[in-house]
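One chain comes next, on its own, written out as structure tokens in the form predicted on its own.
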Amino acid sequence: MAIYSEERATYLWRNGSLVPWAEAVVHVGAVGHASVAGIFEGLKAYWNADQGQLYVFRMDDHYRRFLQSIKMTRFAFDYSLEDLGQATQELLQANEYRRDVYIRPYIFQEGLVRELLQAQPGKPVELVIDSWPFEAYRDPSTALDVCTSSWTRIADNVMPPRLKCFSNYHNGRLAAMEATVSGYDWPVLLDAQGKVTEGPGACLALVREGKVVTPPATASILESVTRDTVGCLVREVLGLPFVERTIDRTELYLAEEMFFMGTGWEIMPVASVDRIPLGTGAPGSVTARLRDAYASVVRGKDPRHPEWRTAVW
């Protein structure tokens, strides 16, 4: 069960002004927004009340990563990296949060949309920035049961999996359904020769043999965040080897243990794969240290890394 909130935020940030939230409104007929091209990104704040601070994590590597995806659909886009990061702490300053926050920008086409197959290079998009309280996806102290889906993950001739798209993100939720349907917390998707690829939405790393191991970025996996953070963590706090290779569906049954990573999922630990447990079915001792590694360093707690946490206040 998601554990996040339903508040909304007192305002976001729309074409370079804050906008009362209510008031933030398209057109029905103005569907570019959720259509083929929408561009969004996933980032997170976390409150710290020992320093009384709110540190938006890796919010330029996020951004960098909007841009990238913003310049393989081909948008016209005036706003640079420094512009998203000022209008991203002036967002969150005038919501006045000192909680844990999630942060949404995402892209689309200005006007009416008629034509979704269209091609319209240089066509002008609106930019927003929503944000809302937010803790995670899943209660972290539980682990999943989880599946291979029968649905194959996108690949990179087909709908680059590194293009943050709205679209993209439907072959997630079908696989994410049909786990559902089928007594299932979430899906693993493979790719068209078998190969592990990740979950919806979120990176997957498993624990064999004294390592942890995740699929390279070449996988049909978005290139993460929070998957290059975990690398970061695993070598220098757990003193592991952090490798990228190809992972097989059988490695998965033989892992010690398995975790998905992201944004919103945080490091959220898997008990069992097509219904195979994994060590104990708890939380193994890797992730729950990979886990309070990653919570420390994402509210300052732990200093290492200053450049990756922006001070909002």
Ligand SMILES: Cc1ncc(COP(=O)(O)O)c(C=O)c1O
Second form
Amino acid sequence: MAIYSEERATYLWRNGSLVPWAEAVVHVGAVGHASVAGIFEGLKAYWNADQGQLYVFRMDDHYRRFLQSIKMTRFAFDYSLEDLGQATQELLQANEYRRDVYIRPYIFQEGLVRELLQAQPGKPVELVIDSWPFEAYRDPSTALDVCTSSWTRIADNVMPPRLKCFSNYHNGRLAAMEATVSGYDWPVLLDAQGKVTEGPGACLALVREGKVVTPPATASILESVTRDTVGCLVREVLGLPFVERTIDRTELYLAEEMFFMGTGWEIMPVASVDRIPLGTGAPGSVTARLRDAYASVVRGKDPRHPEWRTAVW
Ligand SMILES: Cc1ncc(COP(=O)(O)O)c(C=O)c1O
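Given the form predicted on its own above, I would also like to look at the protein as it appears in the form predicted together with the ligand.
Okay, now the whole complex, with that chain kicking things off.
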């Protein structure tokens, strides 16, 4: 299954209007500034063929986090949660999606921001919402061979991972490239004290002695919407405890099961860490049940938590 999709939307949404995808350009001189100061989100919408409905999953929660990142970076931004939701609906309808879609909202400061890479008072911000057909990064019935990275996870007092800005992603990118050249599928990043944080683009959890355990929100992670969904499903559907606590590197080796969780990765099982196999080496039963529960709830096959799904049609 390919990670990179070449498929493009017909329209993207830019500063209040639908714009043909190919016509949405910025001046090349703005690229460096725009990428350093860019804030973004990643959402997914799921097609339910039986209901003839497309559901955006936890749209307000993603946009709440978007607004929090914008607040932390001191950009002046006038769009409300409702405006962002309406723009997203308009975009998905204009593209006539009747399939699973990834949605990428982002902002950057308009024009050429020459000297100072700071939010300039009064200078407008561009808001773009792009989207593309998307199913999954990897076949979720397989499992990943993972390494602990030699790159340290960025910290709250360096480049806060809670803030979803493009520039933060260089840290995970270095770790992912290191994993690839070393023959692993994906890395786990540790903090400066050697404690477990997350992967590039996904939080993680492990199963130890019948409990699902994940690092706390203060462990240099993005406050993940999927992590919150998983916490609810673990308690409500699986009837297991969901525990947030500091995790040591060696606990990864002793875990019965481990998985990544995120909007893009969904629930992705891990087979081994640093070549030490977890459990049987195949996706474990807790992870498999959770993956099924997640797949049902995002698509509205499981009617639980209707507040998580925004119908597009
Ligand atoms: C660094 C990082 N951690 C975790 C996540 C998972 O967050 P969410 O579940 O909100 O998609 C993401 C996904 O965007 C991410 O980029």
